[in-house]
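One chain follows as structure tokens, the form predicted on its own.
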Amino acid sequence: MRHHFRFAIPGLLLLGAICFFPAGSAHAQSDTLAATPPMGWNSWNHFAGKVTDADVRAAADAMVSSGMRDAGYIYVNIDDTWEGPRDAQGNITTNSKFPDMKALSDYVHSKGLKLGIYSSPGPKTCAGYPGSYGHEQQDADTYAKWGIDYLKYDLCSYGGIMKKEAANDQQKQWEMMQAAYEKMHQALLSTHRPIVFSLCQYGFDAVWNWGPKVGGNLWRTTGDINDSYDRMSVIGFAQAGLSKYAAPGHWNDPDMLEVGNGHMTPDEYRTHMSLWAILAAPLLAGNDLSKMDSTTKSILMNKDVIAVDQDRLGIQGDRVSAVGPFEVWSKPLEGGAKAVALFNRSEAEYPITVDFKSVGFDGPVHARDLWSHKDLGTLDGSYTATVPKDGVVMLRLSK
């Protein structure tokens, strides 16, 4: 169950759950850091506040043994509830669930993986553990000493500080929020360790406009996801129009993956994975990696779909058309190819047609179905597929 928090911003009441995300790098670093959307795992969706050192080690082990690491999943990210009290010098410590963070980091690195951690610009995290307020440089230095590679920085209790100090001046509150993220960005830079910086502040103040300026490698564009088709689809399809703000080193983040957590159908999880790939979104699995069935593995490790997400052009896809509940989305790929997804948001299977001219092709195209792993040969003009309820057909088209 998520820890819920509530704070008011003039004209806006926020009600949500703990946000968890990695944060971390500099504007100067970002040309190479997170050059493609980060891929990995985050502890929150499945383990929430119960996550332990042993759980994180098991996740790292499973990422290797399952083939996820080789498929591109690299970051092992600890969300909230790892924090202990500060020592006499003000340095952050870990609690009993994480007896030795440096040893854990060494273990994760020995697997060819990277370790992520979580904090807040406020005095408390969403779950009420110590945040980084007033200790930004100390915490950044500690993370670097531990060997941390990714920081998710969650607004949480800083919202109360914004409200207290800026009263009814919403613009001033937004300025304070940006300054808080910039402060940690500068602290991370000063460590000289490349740390991916993930802004978790729910899309406030159109974060896509200013996220890169405060060093964000990724920024949450929405409130929290949960393991339901309704919530996932509301978040995912609402990303239409944000493509121009994404680029290598700087990504829109519609929150973590719920694939494998058990409350959606396989077709709905394939929609989830396809949409996030078209969106060039971070792919951060949120399930128990030690207990994946073959269907979950086939969705999370579909190399054709992952290749769409990780395409080196770094162009986020966008909606091409929407007719009632039937949507066509497209994403440009290297070499002039396009990924095209036909989404059926209705209550029954239905034939959906993509006109090739609408996605930039004039003349015959070669097509491959990325979920059936079948080459469809050379097609001309258009293609029609019967798409299941809440499902998707995803294609790679090339001249």
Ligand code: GLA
Given for the second form:
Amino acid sequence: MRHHFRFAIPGLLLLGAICFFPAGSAHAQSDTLAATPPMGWNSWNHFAGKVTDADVRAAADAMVSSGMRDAGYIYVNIDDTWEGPRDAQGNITTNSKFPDMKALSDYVHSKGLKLGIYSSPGPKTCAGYPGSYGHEQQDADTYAKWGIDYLKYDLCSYGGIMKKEAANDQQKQWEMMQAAYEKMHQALLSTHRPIVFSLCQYGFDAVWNWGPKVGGNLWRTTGDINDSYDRMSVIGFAQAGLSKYAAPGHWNDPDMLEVGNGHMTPDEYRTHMSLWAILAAPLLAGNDLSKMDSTTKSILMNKDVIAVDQDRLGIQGDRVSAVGPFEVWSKPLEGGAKAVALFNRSEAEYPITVDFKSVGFDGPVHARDLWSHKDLGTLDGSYTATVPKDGVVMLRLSK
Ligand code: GLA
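We have the form predicted on its own; now please give the form predicted together with this ligand.
Shown next: the complete complex, the earlier chain at its head.
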């Protein structure tokens, strides 16, 4: 049941609350967090293993001074490589790149932002730093003490534990994986601090079927993105069909943004941003926010496109048609409007037509172009736009 239905019918809301969220239920917290797809920044795509406290502070500063915070980007997320050894009591510590996590968290919070962190259910993270295996509750308590607001929990070396303990039993391995995520979910809940829970296990075992059950506010649906049109588009367009699994509090995550990292053209980055918005994907910028040119800013802070991603209904969009490399996708928006994106995945510019009936409109529609920021007036029947190679034209249609 989607949130807007619950809001619309208070009686059903109560019934739903009793049926679905019995007292102390694991789902109570995860449903109120991430009502729209999380927005923010993550250190990995640009800084990878080199990220430091100073880089994270600079990202927080830039998030405010660039206008990104006011455009909705709130989470400042430290990815892998912050971890130090465990102390004599088994508490996780930070390494020398992060001298004082509580002070960093106070700094980030003082800017009106939230701080995210990263760990693994395995003994080691993907970059070989200590993971949370056997220390789940202790780590959750430490995060809460530091003032952490978001945890990305990355399978990494837990895959090896699964293989060792259930060598020839794939089903048993998947059960172990789900249990490992559920374990950290329970640990986070028992801290009583609202902490967004981000599942990262690359989509194994159709995570969208069970992600909400283990408290996932978002779950990676794929392997890692990189800063190339080929990888970004393979991941992005492969999200077709997943829309029914997303809802407020629970999002499909096709991985973080590469906008501004330098290896795609502006048209390709506009495709990236448009597709992620149509997908109601988390918008986690992955570039160096302290060094953004005006094109990067105009893409990351396109308020019309962000509004599509963040629409309160929380309905993920999906593919309407694919004619060879020419694709039309649409996403329902509040008030009966629709976002519609025309993608050209071919080698040259080409005119793409959207038939309004195919996206649910009969009769005249009002159209706005969300990249040129121009009102196209009232249109009837269809609209044709010349779309550049690897590019997009994105519209908002309403009655
Ligand atoms: C995995 C994840 C990435 C990143 C790295 C860090 O590859 O999928 O997003 O977190 O680990 O080591």
